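Read the single chain below, which is given as structure tokens and is the form predicted alone.
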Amino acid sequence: MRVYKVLLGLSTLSSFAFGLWPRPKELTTGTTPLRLSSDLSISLAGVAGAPSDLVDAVKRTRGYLKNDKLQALVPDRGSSSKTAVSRAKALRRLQLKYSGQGKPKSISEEAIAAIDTRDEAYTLTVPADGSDAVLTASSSLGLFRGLTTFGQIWYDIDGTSYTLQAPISIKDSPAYKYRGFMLDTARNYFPVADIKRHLDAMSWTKINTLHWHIVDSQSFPLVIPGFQGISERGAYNKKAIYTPADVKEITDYAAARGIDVFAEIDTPGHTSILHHSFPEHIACFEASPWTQFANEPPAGQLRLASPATVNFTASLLTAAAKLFPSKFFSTGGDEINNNCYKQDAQTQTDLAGRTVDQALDTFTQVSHNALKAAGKTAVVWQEMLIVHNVTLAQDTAVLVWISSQDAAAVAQRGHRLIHAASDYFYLDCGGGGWVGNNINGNSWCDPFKTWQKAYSFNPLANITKDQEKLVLGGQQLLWTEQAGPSNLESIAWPRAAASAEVFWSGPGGDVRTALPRLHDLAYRYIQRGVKAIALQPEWCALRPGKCDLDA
């Protein structure tokens, strides 16, 4: 059970919207106003041998206060507080102090740690007679968590950033470990620019995973050692791809926000592309119709039967899991059309009496050992665990997106689990049907997923209470059949923030009390340049309950 203390007072100067987001484990604060003086120093003198991603992240929490901006969402956009606010006390100084062991280490190096290993833990107090804020953690993670939390406090009015509800007294921690983001970038591809945009947004709300599905049926634009013609060949452009140097350039972006960058080459099936380079390893490729043997277009999967194709699989894996820094590194293993195989001659000889589900095992194994000897721990959809026959490792982290009620059947085979579930978290789901010639068509998980909807997940439905330690925690995704870098900001902001705080705030939250925080969210994302969608007319954002149904 997680403890909130908010004392928030009742006159006029403080009925706005105090704006953390996601909200803190602990917190208390007042009713005093308090301005933050124009040349704020922000110190280090408390962190011995401070990391340089920590002392970058400080540069950019003093460039988020003085441009953000941000004026408090009330009709009169704060200005009834503007003499009470000049009349303030100054805070002069935030002391960042580390209270752990040794010298600490950097954010990056914290970011990609073994997941159980983390330390995201601060505590932060803001006085009220403007003597010192204090940021204290025991590890560089912290520090930063409580940075994107001090950068939250403050509104603006006519150049000057306050608060109205000194003294602030934080102590915070996430509920769960994994906190994440899927990204298809296979459908549609997305230049590096635009994902490191999108990892700053992410970092903002404390999300600590980019699941990077980087590679499907459609395009293939990861550039992999060894294996450069699967990208020469698969492709869009010879632009639409990602080397080594932007994987790198990727990983240590996310890695110094505090964010992991974990990959997704799925297999066996939605492998269509890798035919244009090796033919011998693709079965029904291009198959028509489509719909006997795909779950969507173009079909092809690769030969699991096949020695020669489970080696090569191994060793595709392999050279590509050695981009990523990342504990974790994702064989997918959904959505396999049985189809496909018994209409392809090569994989009945190959199957030799076998079935599909025992040449998968013995597919799966070998790819598992492989990531295992490279110091991958592997990722699976559901369908492996639960519709197939096949062996993994107790630690292999399971993807439980079908449906929510499908998490306690993976709790009870004792895997861990992370929520992904399309009937909550699907970003893409409601936007229209995409198929072509489908006038009346729509998108399969329909309906819209809002922000409520994702809000109101219990990650620990239907999960007994010696399976909790089982739930590493979540993520909402976006898969882009119908994205792209012109709408991924409008689709995934401020909606995608609903999971990063269920994930570190735990359930229970109020969609009534949280309303008003998220519109703040959201406005502040549009200051630093993110284009979040509006969630209501402002009019209601201005006025917080008065758009609720009951209201």
Second form
There are 2 protein chains.
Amino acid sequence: MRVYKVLLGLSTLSSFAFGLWPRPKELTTGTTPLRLSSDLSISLAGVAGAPSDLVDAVKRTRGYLKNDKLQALVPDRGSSSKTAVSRAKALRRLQLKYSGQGKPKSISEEAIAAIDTRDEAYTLTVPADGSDAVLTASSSLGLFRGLTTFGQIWYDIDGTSYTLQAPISIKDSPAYKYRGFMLDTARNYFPVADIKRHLDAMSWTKINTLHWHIVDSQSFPLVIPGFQGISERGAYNKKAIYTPADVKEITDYAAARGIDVFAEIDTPGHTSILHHSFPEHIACFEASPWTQFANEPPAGQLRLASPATVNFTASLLTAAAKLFPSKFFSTGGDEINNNCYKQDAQTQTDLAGRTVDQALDTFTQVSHNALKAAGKTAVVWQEMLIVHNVTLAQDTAVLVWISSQDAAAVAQRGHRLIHAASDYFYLDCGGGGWVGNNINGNSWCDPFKTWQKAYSFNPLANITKDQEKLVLGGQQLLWTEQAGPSNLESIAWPRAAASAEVFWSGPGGDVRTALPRLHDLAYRYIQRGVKAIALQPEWCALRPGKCDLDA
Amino acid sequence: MRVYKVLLGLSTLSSFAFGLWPRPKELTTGTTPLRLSSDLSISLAGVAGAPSDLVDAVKRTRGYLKNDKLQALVPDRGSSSKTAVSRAKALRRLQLKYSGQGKPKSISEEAIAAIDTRDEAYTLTVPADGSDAVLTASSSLGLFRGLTTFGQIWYDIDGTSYTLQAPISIKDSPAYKYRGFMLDTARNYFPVADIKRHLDAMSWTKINTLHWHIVDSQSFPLVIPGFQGISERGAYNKKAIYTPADVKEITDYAAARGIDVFAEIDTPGHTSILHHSFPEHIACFEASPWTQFANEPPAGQLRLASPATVNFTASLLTAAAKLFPSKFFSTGGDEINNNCYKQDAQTQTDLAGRTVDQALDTFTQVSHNALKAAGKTAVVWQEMLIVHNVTLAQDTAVLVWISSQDAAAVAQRGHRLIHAASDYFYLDCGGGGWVGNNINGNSWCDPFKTWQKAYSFNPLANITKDQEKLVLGGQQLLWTEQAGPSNLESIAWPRAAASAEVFWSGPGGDVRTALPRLHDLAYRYIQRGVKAIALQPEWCALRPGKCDLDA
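Please supply the corresponding structure for the form predicted together with another copy of the chain (the preceding block corresponds to the form predicted alone).
So here's everything in the complex, that chain up top.
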């Protein structure tokens, strides 16, 4: 065997990705190596009356710093920096400082407060000389976001955590208040533990909202006090449920990680499963062929024109709303099938000359008034506003899903909107058709929505200057016809980080410079036990730019 | 809360999927419930001198029978059958009987024998009256296949394993000798443990070949004695390697599960990584822009016209071939880039007036003669035969990958072929473009290849009667530009079971009747710890046919 002096993997300092994700609003870095002392302390002395969830967040951060052991993504995985690191100054302390008024609230309280009132800003300085790093914020939520950033700074070489880019100075705050992820737990069920792990992963990219599409026509896993029969007859099995205790466990866990969980009970469509406990309220139950009655099987919609059904729905929503601390609550409103109502004799009688849209208007007003009485702000899918012209309270937030182009129409109507468009953000597209006997069937929203596609999104396209304030933010979404616990993580990560950065850092990021950071994030997720997938051959991940189209 | 007498989930016996996969050649079932005795024994008394790997397979089967606990996929998950099951006769013993000549060989020995010599046939009877079930085969491999089938018969209700379809009589043997799975461990690396778990999953659907695309331009994880410098400089890191001991562990593990592992060292293309240890043998190393020199980065091909390189390659293949007990060994031969050779001054000199194809012919003959001397039968990708017209030994097997249509051209040339076509069997299609800065880039082989698409494959399309004997079988394939340990299982399962059934049971299966069995298989995989994904909402999985297009 001959030996060649091939210097494979010789790295330069500048080739490091410095994998902060999302990228901070303002960031300056130096070129001095700095290592983390093995007895690093994170001091809360500057946060008088630190809430317990902030104390816990500090503990978790210490855990990540100790366990991440993420090697730099360069061919030699950082070994050529070993000498420089061993000679570097050691950082012994990170000080947290609270700069707000009065006693700090808990992260949890701030995370679920009305969206306009949240403050997620922070500053972070990491000097090069080993003197204390300082994280300052006027909220616990801001301190939490800063801790998340601090946890992304460090690489590992043979057990030593280090950066080559001290001093570091960061001033950061989000471009948009709403940065979400939608999970459908009705097509297939996700155990509580899977949702909690997903919430951790969301928090690592500063996503602050779980839009929980908790029930649908296929199953009703939510146990609602006073309506337990629905889940008894509508969950996939006795264990595939979310009890009020489960919901509290999830919402508490989320809130402590800066995440607001708002639930959706989709109405009046997507409700077939209610038939098993309340048959009188469901039209066209499992009507065949389903293609004529619903966008997917099984067919079945609430009899929106029936006064009894209207009242039932309002009661159901009121009871469900009590389970969730979020200010938001979604009543859905997508994909209402007119033929279902046309073929339903009772609905035709109940309409009494009204159009379906007129009945939907009444149905929605009663539902939304009930939610308002429960302290909630309604969220709806776009058709409610721009197809059915339903009367909506001014503060109702509208989810734009059919096409990103539709945001303009929502904004023109003066409503706040959440970007959730299938042409950029649907994580389930591209998986092939799932209808059983359709050999050449394809995903309805083909092709696959890559991270690059989501990352290229412009939240203000076709939005006027005056309307900009209506854009709350956006999210990627996972509908679970072909997903479950087995592939939640591989579908979501690191792809869902794309919208997290678009809505935290603002649009216009360059996919070339983003990709090395995104690889970094994915490898860090794997170190933390979340199965993020490879976006490219590792050869590419170790050589930024070399797998670009024009490289 | 009102109580409705909704008989959700009332099942009939006929609604059970009876989830054997692949479907046996001959199967008769009854309608009598039968349960497995908790002290079921699997007797090898009828197999004098039973080999140790068969004894181990019996132990694993007992483990599956004990731990699967797969509930029937009906809305009530089988509870309406509980009374019938509790009153059923109990099966206390499965007898294995060897009907072959002389002492049985080991599963391992039979699994890696020349493909034409393998015997995988078995018969299995499970009487309804509790008398012994009997599994008979004239080979250990056949007994192993029968054990796999026996393990798929049973459902669980509250800790009792049962079938509702006794008596059962099965006579089974494969339609095709080759049923494979190709895994690329070069774009991204897979630890040995992941490969072993994958081999188990493969064996559960009677897949009998792992086509191990072990190295490529991006990395060279294979440690080859005498050529250790290649993996030292070409593996992603010091741990991302397969040592000879690892290879033995994998091939032994596979063989004991009826799987032959044949390796591929792709030549002369897909060899960029060799430059780091043998720069003299590589043309157009990492030439830029890569789009002009290779189908993906990094560029680099063996200098096929150089006598030194020809000899080097033959030596390398000889050394690699010694690591693998399989009779097959692939030298690749796909995607040779002519511009690379055109731009390489040394190659132009070495050609000395020959065409690249003429040089390739010499290169291949030397390589294949070396393999032949090592006791191997060569396997190549289709271009070698039908594009470059290389001289190939008559027994060379040809992998058809570019299009299923190309099988006919291979057969016309009188060569044995393995179906591996991108338009049916590529598991990586539909995942979006992975090139870094290509926002609207898409999978080159879009769309996603669904299980239905693979299942609809006809191995004999455009093949004449005389040529049928040339069709060895086929496989699904996973190229790992966007895959790694995080998503191997979710990409492969249960989808790769589609080709397993096409090539075991023969083509022409109906996707309608296959789907309930495939759900069954996927749920069983999950019970065994392999993360098969949901093909549909669970609502559909519990209601065969209800999610068909015309339901």
